[in-house]
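Only one chain is given next, in structure tokens, and it is the form predicted on its own.
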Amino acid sequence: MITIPYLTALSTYFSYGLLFAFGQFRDFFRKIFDWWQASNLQGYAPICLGLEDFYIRRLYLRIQDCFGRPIASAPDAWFDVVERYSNDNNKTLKRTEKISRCLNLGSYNYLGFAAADEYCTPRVIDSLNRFSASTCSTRVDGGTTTLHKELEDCVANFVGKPAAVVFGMGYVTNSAILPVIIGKGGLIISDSLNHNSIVNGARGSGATIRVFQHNTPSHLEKVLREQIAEGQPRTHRPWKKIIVVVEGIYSMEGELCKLPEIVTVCKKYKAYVYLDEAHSIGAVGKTGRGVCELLGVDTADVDIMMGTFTKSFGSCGGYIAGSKELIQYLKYTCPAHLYATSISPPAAQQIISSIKVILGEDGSSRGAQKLARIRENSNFFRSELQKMGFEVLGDNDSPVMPIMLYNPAKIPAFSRECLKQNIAVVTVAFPATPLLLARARICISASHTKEDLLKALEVISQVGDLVGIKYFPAEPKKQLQHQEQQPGKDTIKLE
């Protein structure tokens, strides 16, 4: 849990408050001035109405300038983004012929296969000459080529599991998943902080939803204690089935989910699990198959792994994979295999290639060494930070790192700043957050080199200081001393 400071949190309420006065006195007279107006309605009803977009018009569009950024290059460490303007206070941006070349620490390419590979990208050219670009078709149909046969092949075997299935999108394979393998009479215990593609798809099902505190195994099993003793809803009838969804790395939080206890609970209380693992598949672990490989729990005692290819396989889509009979069952029912474009050959020759490259298949050692310098990397980084007084979240060997905000004033202020010395951050707020808890989301990558982190520890340092968000008192820095020690002095001298 995150506590914040009474000043900071009184503050940042102090400023939404404002916002929200100073956005209800415009719409006012908003209201008065469109009065005179002409309506070209003609008795329709308005699609957004006043207080549904008020967040919109009256906060969003003040800063809309740090965010969907226009990048004109791979996101590789670096890459260009397109500068914009506006002429209406933000409300439209234009962009320009003119770019800048910024360091990316805002990108998911966690192992640096989203820019050209000496080994992926021939790969993926042949693919593109010999199926091209798309199937046009999904893969019920004439969509399933002889690569994605050899990904779901692939990925069963990375990840440790009989079978598994993909997907052309991410956010699908778990919003599209969840209401085919749950439904009425079941119950649905989710983290308080999925992503949102769980939420969507946990309350798409039709099961009973039940929230436990954030990696917190002891309220986990007593959600499910009493869940059981309760029965479903009027009457009181056991569960058909119970699923527990948990992710391996939490994205906004940079944080590992304590896999192992959460296991031990839904074991006992016999509770299926279903871990997310979009962000840590291919990151974490020595052979960078995960927080299961990391926290050493067994893959079998995970029923349900679900993962996506856009984070360390410089990809497209998601994938399931579980028993031979769950994989056959979702081919036969999910939506999303029996009515979407199948994922696009290249990207599926992609995230192949990329897997037999960490796996070391490729000839070479390039693989574990990308893996060693983004556990290396992120670890510097995390920890210079702390020392440098800003509040980060998260754990050890997560390239996620969270630097908090919470004033709506410093989102902006810290993007801005940071852009003009070329770093590109992520910002992140609300809705995506809760209100009081801003943030910038620092993610860290393997095509990261010791000299970009250090400049961008040098950046971010004077940005948090203009800003005023280290929160914390700042190490102080050791010198070293290269003093020779006299024997008889400092030092014992042995015959």
The other form holds:
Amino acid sequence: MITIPYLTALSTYFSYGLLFAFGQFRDFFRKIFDWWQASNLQGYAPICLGLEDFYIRRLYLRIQDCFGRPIASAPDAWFDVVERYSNDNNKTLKRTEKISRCLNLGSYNYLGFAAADEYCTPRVIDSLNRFSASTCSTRVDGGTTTLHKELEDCVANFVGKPAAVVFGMGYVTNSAILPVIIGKGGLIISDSLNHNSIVNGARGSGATIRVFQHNTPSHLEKVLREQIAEGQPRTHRPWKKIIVVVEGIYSMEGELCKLPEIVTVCKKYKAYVYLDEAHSIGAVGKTGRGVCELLGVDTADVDIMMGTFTKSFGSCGGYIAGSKELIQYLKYTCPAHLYATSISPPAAQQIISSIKVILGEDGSSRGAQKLARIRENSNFFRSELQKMGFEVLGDNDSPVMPIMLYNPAKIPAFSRECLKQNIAVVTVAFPATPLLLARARICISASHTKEDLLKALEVISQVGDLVGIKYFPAEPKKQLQHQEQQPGKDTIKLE
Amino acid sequence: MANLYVKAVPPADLNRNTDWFMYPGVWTTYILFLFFSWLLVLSIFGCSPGMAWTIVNLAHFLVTYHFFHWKKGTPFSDDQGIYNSLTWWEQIDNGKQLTRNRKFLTVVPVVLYLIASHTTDYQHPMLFLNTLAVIVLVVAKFPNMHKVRIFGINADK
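Since we've got the form predicted on its own here, give me the form predicted in complex with its partner chain too.
Whole complex next, starting from this chain.
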């Protein structure tokens, strides 16, 4: 539930209206100029239909320097950001030779595996020498090595399911699996804030799609009852299959899914549960096994568990874990398994080694330390930001914390001012988020030390005052109470 | 007054082009915008208040007709063009008719017409232009006009 000050909502609408009006004026004049100039493109079809590039040309390109900044080192807690400049008002950006060392608050580096690790990296280099950088074939042809089998067993064991299958890319895992497990005549009910990969996969499957209000099990129940009573559109026959798709941690809100209630609702109406743990696997839970462990849900109740290795494990790729029959079926039918190149062997080795570190099987307690550190860091950072008066979304224990900005002008202001003080943050605006709710998303990592976090807090507080995003009243500092009790050196006692 | 907060519940609308209309504060912004544009017209042209309201009404007619009922599709390409044959009016509220938002948007041109014709004392030619504006706008918003293209004007190729 996001609380907006009313005047901020009004001014945000007004700002977007102004930007839109300016964009339309410039397009209008551009059309007039182009009509006067002769063009040699007679008979060519237009690249964009209608106005579909309006947002990119007139809104995104104005602040293009805040997005897509190139980096020149591994995305560890501190990294090198390449400086860019523009001569034509951000239409094109040119890279310079200079780099600046910045604190990384944007990478999904939850457990700190993004840079070289003392256990994982030597083993990854070994497997690179042994298996080479790519298998150069699909899983069914010649792309299944011993590493792949070990990886699938390892993942199934870690997640808590009988079997698992691993793919080379995280986005493709969602968009290639959903068309395979459900088709026309089925129903997909997905949360309104689900990731684009799920939306693409659902659209590609041909099933009917219905959306329920974000994280509201009562609305999910209402939608389920309505859809089961009506049946398929037009023929009103019963649905062949119903799948409810939810995510563990929503990457734009930092909220945890209300999994126990949703699983109860689905069991009552006999729908399958598909859980996408892209951001929560390895980052939450006592031993890092994700949102099921954190919320106390039995993994046998969740039918299909999907996740990616890009966030907590420092690698690439995605997995699906489920029953042995499901995984066997997927291996026969899923195009990502039959026709796509299998996951690269060094990447697979990185995942295996990082899972071993998390579980403590490498003989040290670094995994448990990392998990404890990320939990402490997230809770400390979030509570400090809230005390300063920022509006921060997300539940406790979640390492993703979006700070609300709202106004479109504050997005580049916040981003550029933070970069000047060597803090790199990621800002997200329309259309990834709703129009009103632009935000700066901070991802905490286990490799951030306390000093890093304190520096970040100081800079963000300064920039927040400058930009004006402290929408809530700040809590009074506790030190003032101590000072009042002790008589200061410069107070004169009147007797 | 400055600390008046509202709660923003994310609506279950997948169309990013129209879901912003379901958040709090839109109606107030719309009304305030019309009022301030009337003040602006008054201060720039120095005409009578009635003339200013007529100008606001006609400008409102042109702008809302163009953006609500003429332009089709969405200004970004992330939705792969599934709304490319629908105008903004046909997209809001997922195509459901007679919702609160639609009723509000139908009432605004009528109220503007009443204000404009009252303050100009129902004189021609302003009355004719204002009446034309309100008839076109209100007819375009009827539920029966959903996806109707008269004489094939503005239809897809």
